[in-house]
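One chain comes next, on its own, written as structure tokens: the form predicted alone.
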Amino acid sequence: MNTTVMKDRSQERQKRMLADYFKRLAVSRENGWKNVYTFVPGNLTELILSFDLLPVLPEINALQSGMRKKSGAFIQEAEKAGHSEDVCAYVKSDLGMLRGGNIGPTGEPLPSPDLLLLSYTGCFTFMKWFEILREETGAPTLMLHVPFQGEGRVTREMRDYVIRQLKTEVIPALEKLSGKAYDESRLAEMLARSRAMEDDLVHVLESAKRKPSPIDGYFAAVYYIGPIFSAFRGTEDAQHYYRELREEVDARIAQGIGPMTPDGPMPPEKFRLVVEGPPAWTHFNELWRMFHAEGAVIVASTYTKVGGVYDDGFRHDPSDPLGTLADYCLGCYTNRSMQDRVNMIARYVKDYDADGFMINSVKSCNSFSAGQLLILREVERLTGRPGGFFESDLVDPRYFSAANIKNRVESYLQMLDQRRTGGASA
């Protein structure tokens, strides 16, 4: 019973945080509050908040619209305006929403951007997305160019290059927009809170190494990463959220119980899997149900690292504010090479003692989907564990075939079960 109380407390806090956030955006114009549109990977949330500016994340708006079954109509509206079916569904959902009056996923209006801040981390689509928003809204665009980790490492020159841009381009633009001077001590305070949050999040995610796992490291974990990957990193509310979340997961560990699902407690853990790729937001619970109904718990995932790979040891460092922001941008999952991604998945399979791994190939997301068949074969080679593959999309409901995906998932799990039985009899 105590676990339920703690679980409800953290969930209610996150719901309130999100509701308050959209309400603030809705009344921002009448209150004179300025905003900065930006993206999840490599976002500079603490820096933006230190100027009392409101971060707006188009990806979050799109996925929230998908979960609320609104994205399909937005996408069709964007395609009527001439955007191709092959364009990222996030982009089309956002543009369709904008053309419909920029009414956000909660039904409240979103403000037009005062500044488009692109901290580029591996996704070329982001640049085109903001070019279109600049044309549609007339907002100024600022790009923080982040070198790609093509060779799997960050050099001193790369780091210095990002820091220099923060000093000479990003901070002056935020000072001009906000009318406030850069306050490094305030930024450091926020980074210290971020560091504590990151410790708690890693503790929660790595709890899935236990048997049974007390969490689902993919479907449930996308809720866990919400505040830290979006508009709340560095805030007191988010710090309290992660402390509460850690306490409730520790209580589950003490009781030896597994994850909760939208349908209640998960059946006894039968399969342990790693998943690569984003979820299908338009059918999120339905997809989750396909796994948990079979006793398959996701113990680790790459998508839950898209806004920060904290389990590699990175933490925001308040003693070096701009340097640590540069490190964060350079280290994002989408800014890493194909070999790094292969190595990460292989490490998760081994460290979390997974029976196998599955890839969700998202039709309209080239950042994730390009090269995934190669990733599958390489991870199989490195781990000796079989991989599975299914296809869907981020927020375009037309590309979610429940029957096909269910067949893929069930067939894959049956294969794992047969291999296990065969190994036992041998």
Second form
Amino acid sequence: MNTTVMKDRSQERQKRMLADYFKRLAVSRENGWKNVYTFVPGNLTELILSFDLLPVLPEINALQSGMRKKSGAFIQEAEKAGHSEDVCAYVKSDLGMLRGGNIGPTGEPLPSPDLLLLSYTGCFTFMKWFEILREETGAPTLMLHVPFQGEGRVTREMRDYVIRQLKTEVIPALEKLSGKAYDESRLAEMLARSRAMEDDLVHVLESAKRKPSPIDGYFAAVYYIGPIFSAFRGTEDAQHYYRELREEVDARIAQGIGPMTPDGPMPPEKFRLVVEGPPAWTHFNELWRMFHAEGAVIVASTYTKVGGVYDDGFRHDPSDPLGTLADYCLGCYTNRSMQDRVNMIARYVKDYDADGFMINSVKSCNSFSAGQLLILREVERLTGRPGGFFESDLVDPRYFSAANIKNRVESYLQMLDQRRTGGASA
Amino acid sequence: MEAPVITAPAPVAPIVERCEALLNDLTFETVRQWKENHPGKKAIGWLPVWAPRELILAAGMLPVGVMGASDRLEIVKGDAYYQSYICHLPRSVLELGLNGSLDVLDGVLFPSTCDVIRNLSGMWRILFPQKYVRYVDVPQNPAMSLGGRFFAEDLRAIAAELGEVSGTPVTHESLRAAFAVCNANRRAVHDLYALRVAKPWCVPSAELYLLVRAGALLPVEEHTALIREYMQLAEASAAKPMDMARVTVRGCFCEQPPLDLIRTIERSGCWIMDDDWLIAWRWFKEDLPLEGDPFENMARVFVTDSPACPTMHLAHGVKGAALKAEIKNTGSEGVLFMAPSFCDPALLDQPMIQAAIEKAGIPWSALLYAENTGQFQVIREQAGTFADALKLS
Ligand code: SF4
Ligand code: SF4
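For comparison with the form predicted alone, kindly provide the form predicted together with the partner chain.
Up next: the whole complex, starting with the chain shown before.
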């Protein structure tokens, strides 16, 4: 197995961007730079950056803690302090990290929040998470209520409500914190860059429609969405990143190369799958290996749409900065109705010509998980392709049972194989 | 301290029995009968924690609270839709839907209580496509010009839809009339709670629970009359004052505690002076105004007068302060946190409130339940120990 994997230019860039970012955060206090904590779904990165404020994404910190095997101890710390075993482990990982001195994923200190911008988009836990951080740190919360698409659509009233909140509460709060006036032309410039990188990201994700797929649309794609879902949307660096990534993927297509995994190039593509649900960060490579070792490539996933759905045509529109931010927030994956989610997965199965789909149901997340068993049935009914199901958690290692999951994945792939053979001989 | 078993004083017994029969009406026969007696009329269900039942009433329909099925329903189909780490309420609600009990409803309102109920609204739409389903996104931004305005607009839209379902359009007049009916109902429930604070031995909490819960199935005016009748009899009852620990219960605002859990707590020596179960029936303290635009009024009262419920985003310090005020007003000596297992709103909120009351030197104890919990021995011991500690302090 080839374990020395050459890093692509885009990967190197992303690594540098992250290192610089955490460095900036580490020295932000002494430089008088202010920060805004916020969430990935419904993040207002361009707006925050347009005030020269630093966005901090606690979900990203939590998942990084998971990947670095630190979340288990953080979670136990939070549970010792009275937080329930039953609730989202992201919150507890973040809280444990905070109580342990708020040392971030790179080993450098993170600043405590100056403002908790509670972009309440698609997840109830967000609200309590920032209330908890408010209690812990004394920082104020600022609510941006993004109505849920319960009826499967965005109404004019929903959109207006978000825009009004942006105008009358969010922007004044950011002006006050930064001491700078709102500069719409600067925001529009960033949104134009976001638009360009969204084009490139969609090109990359949709490359998985090819056979064989040049990318893994879940395990590898979580790296691809990193910059655009976090602190970098609208920045020049991120724009370069997505252009480089696009060129690299195009080069792979030209050479007929499949996805690269942490263990080296993927074996020949045998199964094409769609995945619903977040990854288990604590065992990320191990989980990926269960698929790639069997020749199973993930061609599309819903998790790569939590911080923005771009493959249905939405792009940030610089000519309507606040309206487009509202549309963006309202359209994030977990802010969509159950029927929309079913339709999206079914569409992926068909458009990417997948053999089937698997659901990773994570204990932490009611937003994702409540209703997934119905999603399973509905997508099977709509596509006629079989679904598989396994359970784990995002960052709580106690809920990752490797043997069980491996068993589930293998049995599922065997079943696909048998169907195929049966189908061929029929 | 082991308290004597509390039995219903004789005069209220028939009312309590009637309410218990309503609690046990898992086929919604009461609603079926109401529809038979009101040919052509429809019934709309609503889930915890709060929904605008005034709008249902104003459209000439029966509001029906769908509060789960306690431990009296075997879950056969509902479990097939939920992983083990999701609370019990949606399982029993789904079971009631899939076994046909809820066929009698012509639609259901799903409030934005949490992501489980939110997602259940989408599941309902898929599973029961012929029924009216509405997600009610209550405003988390409390500014009247923001959340209030959005909510007033949404209430207008919901009213129009309900009018279409019933065939009776909601007018300002019919909505004001519904406000008056629900105002009277809320006042009755508040008065019942006040009577329990004044004389807990006259209003055992299991009875209070049954009385309020009857409002899930009864027409609102009938429910109000029943509470008033009970209060008259209870006030005049010969029940003797008993010295027990006085506790406030928090955490059971959505999935309901089994009746025997409430009885167990009292039997272990605690008077429950305040609680947050069935909170919709006391959601507002003030009356909904009967003048002016009723949609604006309802939205305004919602953003200014909703309780400090964990399902809402509250300004800094409000939730601890609200609980401390309730504790003082009701003469409670401690707080018993009773949350359903896997309940995000209750369990995420709990450590923050605990910290706030701890600072004020108020003792607390915490336990978990599910609506179908059937064993109470451990809880009895825990509540008994807590009661003893409160009496000694
Ligand atoms: S509940 Fe789900 S969406 Fe919400 S913070 Fe946790 S993992 Fe994220
Ligand atoms: S019990 Fe809690 S988690 Fe379950 S539906 Fe109710 S509020 Fe949601």
